[in-house]
Amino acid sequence: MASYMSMGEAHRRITEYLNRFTDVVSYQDGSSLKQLLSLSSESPSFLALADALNIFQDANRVIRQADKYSQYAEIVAPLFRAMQSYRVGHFAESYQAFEKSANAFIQEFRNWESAWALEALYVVVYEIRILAERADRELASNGKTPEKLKAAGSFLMKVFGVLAGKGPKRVGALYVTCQLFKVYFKLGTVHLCRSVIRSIETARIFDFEEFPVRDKVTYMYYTGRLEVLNENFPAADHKLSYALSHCDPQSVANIRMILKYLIPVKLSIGILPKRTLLEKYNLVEYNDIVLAMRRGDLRLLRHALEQHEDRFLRSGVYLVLEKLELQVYQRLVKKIYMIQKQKDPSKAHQIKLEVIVKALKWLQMEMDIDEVECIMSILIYKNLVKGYFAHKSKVAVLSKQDPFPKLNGKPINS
């Protein structure tokens, strides 16, 4: 605790940190350097150093005392201020100081020829985002405009520019991109992702397969979510399936995050998940939706959407799930067809609209014949049902061959 630390002990801890910092840079020890730059880890050594800084109050004098310290003053001095502010819960001030330190670090990083400090850069990039989020919460609670996360996005773009060149440092570009995605999704400015995606996917300097697996999984997860928002389901399926198949099987939370978006995509292309999968990853909000699709139960689908509306809206998948109604109607019509086929195979392909009206009424869904005719027209147009209308007799005449085409992993025709 700070209250039990003497001035001499505080001075010793500050000097010890400065010696470690200069040594790890001198020896190009990236894994040790990253530990010296992390605030949010709140490790015992960080907390003790922050307490020492708040007791000593003149760390700048210690930095200026020796050339080996002062050469890194632009990194270390604001970093110390960030630590002090962080320790007492002043996150906006901490962010301001940390960004200054991070800018100085980037300048040094440019000058280092090899990529030895890449892991340390990852920590700086991560800390900027986390600090910005905390700073914005603090600013908002004090009635001020939250602006630090937007500033963090600008800083990360600068870092991306540093990495987007030839040489070994470029493998860090995807990690920075993923942190940018997190910023843009948090701010609700996902359109800003496009320029970074273009750089990653079209620039000749990048080979996607050379990036670390961890970063490729995160990248595919976020770009898959973007494809969901754009309703480009084949692309979303490809990207989210890639993320799932390459995700660490021990990372249950990450698998769950991927499935939260992959399941609606799979449902939209006619692929239903097993109940065991939903229960294993605690995605039981999809249970009734899947059951509704199996049964052709429109009432159950609407009830499930209403029950979990907030959750689905927050995830951005509500509209995707709402459009499953057409597949549920298809399943209902197919069930009627199968029942008629058992009773009278010769007339199974002729379905009276009033029979569909009665089936919906049994499901407590009130619709008249005109509404049902409209729905059947859409099903035929979307190629979910093959057939035509006999308007005078109010009968849907289904094709005798494959009257209910399967989606086979393809989206419904728009």
Second form
Amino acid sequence: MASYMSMGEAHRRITEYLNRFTDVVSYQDGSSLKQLLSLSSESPSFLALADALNIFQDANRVIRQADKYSQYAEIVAPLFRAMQSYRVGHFAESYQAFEKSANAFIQEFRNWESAWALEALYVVVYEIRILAERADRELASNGKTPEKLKAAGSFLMKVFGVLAGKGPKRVGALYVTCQLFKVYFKLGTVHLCRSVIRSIETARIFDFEEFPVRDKVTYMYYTGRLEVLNENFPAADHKLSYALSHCDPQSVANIRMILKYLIPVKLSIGILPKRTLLEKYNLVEYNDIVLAMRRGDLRLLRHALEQHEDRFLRSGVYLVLEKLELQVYQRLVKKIYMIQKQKDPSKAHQIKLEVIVKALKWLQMEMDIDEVECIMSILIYKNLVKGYFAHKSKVAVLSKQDPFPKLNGKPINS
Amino acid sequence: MERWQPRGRGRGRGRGRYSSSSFGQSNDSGPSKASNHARKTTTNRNDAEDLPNLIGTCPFMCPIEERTQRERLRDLAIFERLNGNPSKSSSTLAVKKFCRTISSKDLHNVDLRPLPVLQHTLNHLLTIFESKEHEHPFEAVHDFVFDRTRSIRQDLSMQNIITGHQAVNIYEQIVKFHIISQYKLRRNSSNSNALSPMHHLNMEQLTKTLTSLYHLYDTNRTSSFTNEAEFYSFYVLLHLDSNHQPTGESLSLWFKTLPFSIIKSKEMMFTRKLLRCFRFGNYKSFLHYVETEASCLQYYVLEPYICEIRAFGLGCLNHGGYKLNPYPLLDICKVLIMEECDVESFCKDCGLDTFVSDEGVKFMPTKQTSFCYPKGSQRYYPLVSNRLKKFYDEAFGEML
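Give me the form predicted together with the partner chain now, not the form predicted on its own.
Now the complete complex, all chains and molecules, led by this one.
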């Protein structure tokens, strides 16, 4: 709760803010401006100002008092209202007002020739998203339809349009794009990412290398995740690996997020992470999966999927991990082959299907010989095993050369 | 089929606030879905707040004004004609048509049918659909029920009816209609090479109705619906093959939003098992599980994939089989769950030869280079199954 503030004090704080605002704009001081626009930071000065506004109640009068204030009325008046609503926890209202202020800010921003206010714009864009998320939570808890985040998406598209020009402001477009990705991913409407991706990647005004590294990493992370959802593994590998290699090594949380999606991709192309990596970044849910792949233990794979089912489904990698079964089967057959090779190298390449049935039984998986033949036929067809199967004698005959081709970083062809 | 227009109102006018496309496309409840980036609104308010609360009062399956209009224009479907008279219907025969260009500004309560009337209308339509008499070709029956159920959904949408077991029940029954129709249309078109446009349109409306249904399930999370899990399973079964997605969205994304109770339901676990088999290419298990566990409606949805996975299986056997071990057709029967004569025919469809040994046993040689996937509209060979046979017969009645 705000401690008691007198009307005089409140008035002073408001005019102080207005003076700072107008000065900062006329001096084109971008980094100072951005501090004046952040609500969610809940800095002491913001809280005090918000309290002052709520006490004084008629900030508009103060704005109208001087020309130098009133020229920014369209930005500041709704901004004040947003602050007031925010302070008393009315987030839907706060969002509404902030969006109005942001709209007016964009109009001014357009008129400013240089990109001096870009950092301030970033703050506005960020606040739009964060406020919208809080607003939607509030609406949902009151039994109403959450629609502010969707509105934020529309607004950000507008901002993108403002930045998509030839001037120096265009380097801001990637930041806005990443905020849009976050909005769309949160809403589940990821198909909307397509149009903004197309703009970034095909418009001639944009040169990807010009964008700030931080934004490039975030961009590649999200586009990489889209590739994972669509199971385009080579593209996913490329993008997520880019994000990983350009990510700040100190930001462990971000690295973890990238790895969460990169690991299933790597597994799909036959590349297994070290246990130490999984432990360093607390991705132990992948431990058993990697172990299952090393051992050819189908039961362990299925068990690991079940154990972390919810987590894998929520992150959207479950189906990708399930498909690793093919490689696990390959590994199992390879292990049988290696055991046979030790006993009798000349006969190792002939594997009785019955032996595979027994091995699976040992793993507590009941499978009849016909199904084993079916599995072998698939492994051969997909080039995970080189050889053939003799239906009559129920034997799989492996090629003497390279019977278990490595994936070599390529996904299994279907 | 001639399109009936409401007289004067809406015809030829520019868009109302809710353009026809929003109803044609999504049948989602709530006109707030109609807003998009391109449309400017002068206020920030949610569109739904501006919509007058429409409550249907039409007591008939078809509003009287529409019926008399269509009688005059001789625009009556066969099933609406009284004693075959093309210009006379009755309140027990006429059913409101789907209207593409209606704008909700021009709607009146008297044009919309309330929930009980909609249920009654649906019952009437389904009676026609399920009738075992074969006076008219199936396409005509389908066409009629297709259009009139679309109109039912339109009425529900315009009245913003998004809660309650009755509404859920209506949507479920309409989904069921689309699934059965899809199955029958597919069978009927297997003679020609291309799938009829009706087939694509039906699939389109099937997915739209499913989407509306899921929206209803979602907004009624506190109640429980007995069929919910099965109806969610249809979505997965419609998207088994990532190359043929009707809605173009990845299944991984879809699963993210599914409630835990549904994910763990018997129907969804079964469907996920099928999905795993299909993605793996495990033709033997896939066919086996379909044969032993699929429900009637699930089977109807799955049928297109059976040919596909059988072809894949045949391709695998041909590719990996030992050159000196031609594959006995009887063994293929077991794996692909087909009759022997069908296997012979299917091999031919896939460009593969078969031969008869001196002892009269039929074989398929392996390592043939001529293998290909069956082209065009695939010929369907029934799964040899007493359990599934009931489902084949159910859809077609005592035909032939």
